[in-house]
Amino acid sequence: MQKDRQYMLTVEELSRLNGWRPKEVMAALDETELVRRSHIQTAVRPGMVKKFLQENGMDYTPRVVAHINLKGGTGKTTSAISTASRAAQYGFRTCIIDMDSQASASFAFGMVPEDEDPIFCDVWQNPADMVMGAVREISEYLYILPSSLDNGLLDMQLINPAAQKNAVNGVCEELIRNGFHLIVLDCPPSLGTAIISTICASDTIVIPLGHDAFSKKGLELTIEEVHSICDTFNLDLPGIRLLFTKFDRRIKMARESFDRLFARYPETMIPFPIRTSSEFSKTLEKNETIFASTRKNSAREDYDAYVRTLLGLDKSFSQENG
């Protein structure tokens, strides 16, 4: 199916991860898992990529990654959907949970639910029976639990602290029981119960931000709330990573802001920014992400480097080959 061919790693991309020549990679793969895209390009199905990378030291332990900033317009949705689609290509069976009632992630893939379709606010109380029927397939290894305006009801549904602690966690645990390796949450830019429950469930919280003052204020508030919520529920702190987005090297303030943040948060800052690019809007018009095409551009290059860092791909290969 065409949708299965959209989000697949090429043999050339796989070979660059460990320094093998493409012919050596192809010799190590099952031919039935290869998809010829052209006379010069061959793609690899995600299951075969997973097998290959596991044999080379990649860790597929399930994990939950949330993209949160209490300020809007920082690139949360772009980061979430780019992360999910690239992770699927790397063999992570991935599900996006769209927690934002604006449903930007759902719109991005053309997965807007009908009125009768279940969304998060419908399934969290009975995840074992409802979650797998609610998720929708985007491509091989890539799925989404879509959102709609009805998710705005969560602030009324999750009044009880126990519900806040367990709602997102219960859905994530059900996805993991059904074979998902990565759950990516796209969250609204406000401190409601959806954010509280997401923080309780997350292994890693990624905070996208730009060089504007409001974005950095959102960073400070988000970090404060993560600590406060974990203290309230007696939970271990999730890992926190800062991702500098919409970076334009021509703007002096952007360069200075990135340098200051990196100096202040050297352990949590992703060590490279995501550059501005028109590719984001071009691909969204086609209900795709930048990884639906293999065309080289700065957006694809930056988010690939980010995803490899986030998932520990580069570290796994350096340890295996060291």
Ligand SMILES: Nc1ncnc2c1ncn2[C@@H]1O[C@H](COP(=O)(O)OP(=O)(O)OP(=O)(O)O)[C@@H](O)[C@H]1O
Contents of the next structure:
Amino acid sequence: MQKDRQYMLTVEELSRLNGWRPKEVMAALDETELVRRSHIQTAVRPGMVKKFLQENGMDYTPRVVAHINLKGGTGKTTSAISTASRAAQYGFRTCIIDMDSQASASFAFGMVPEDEDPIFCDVWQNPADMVMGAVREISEYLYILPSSLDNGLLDMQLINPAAQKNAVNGVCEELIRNGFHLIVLDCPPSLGTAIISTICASDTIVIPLGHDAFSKKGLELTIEEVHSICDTFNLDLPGIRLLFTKFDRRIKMARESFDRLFARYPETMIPFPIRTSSEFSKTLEKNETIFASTRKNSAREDYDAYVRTLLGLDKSFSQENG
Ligand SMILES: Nc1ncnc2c1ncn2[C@@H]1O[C@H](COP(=O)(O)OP(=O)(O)OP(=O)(O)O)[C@@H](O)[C@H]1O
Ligand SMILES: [Mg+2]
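Structure of the form predicted together with the named molecule, please, following the form predicted on its own?
Up next: the whole complex, starting with the chain shown before.
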């Protein structure tokens, strides 16, 4: 119950989304779905958030979003776990698939599997029987298929191109059949079969990157790779979004780099960066994400704006209201 309470949107946050007053939002919600946290703060269970947002035009069509950059340390895991926990609060039944044998996303939630617990490499061949027994609940609407070093076996298991094309897709389809609206994949920083299979299954690929030259090299390689894999397997190109992370506006090179990338990829680039913040390491130490508390900070603000852009939340409200 304690964990449940952590990952919930507040009435005030919901009211800010559509411009209603908190009292008006409260009146539209089912009282049994509200959790009073303090005399000023009331949280809303994700199922009720979904019902409310759906009535306001939000689209919950299932989608698969992967975080990929062949360069390491660019903010893939941070983006994946922040996106997933915020999306769950917005009423998306969300599952993170940890594809990285470093297992950083699994560590982040304190969900490191025991030897006998199934992980991706144990379930992809038989998703209908294996997947739902392998995912673990972090909180209401937020689940994870954890990873461990054993996922390193994937490069051997997925030698056959047909297996590469279908492995991640089969697992995602099974999750969607079981009511998930959003699958968030966290990928390793290397080109292997896990990435190839992830690209084949994704609706959207988010490429987190910083201002350093290696990060940009990673961007070029990742975009090339996405095109080449879609060509090879005769698949439609997924949507590509670039997310500028660890932005420090005091660094001239960071400002210039953001502006240059935005000028070059005006449609693809998320139009604001994620600022550097110490909140990420502070919350990780507690096995939480930045959305576990409602305390205001730039990390929360930036990833919330990003998730709203990614999921089309702002767009549905502006269409609905005017
Ligand atoms: N906006 C940010 N501000 C400050 N620190 C950040 C930010 N984003 C990520 N970090 C930190 O940078 C480090 C690398 O981030 P993260 O693990 O998300 O990268 P990654 O791309 O998943 O790395 P890998 O390639 O090893 O999987 C972590 O310590 C993380 O807490
Ligand atoms: Mg990572």
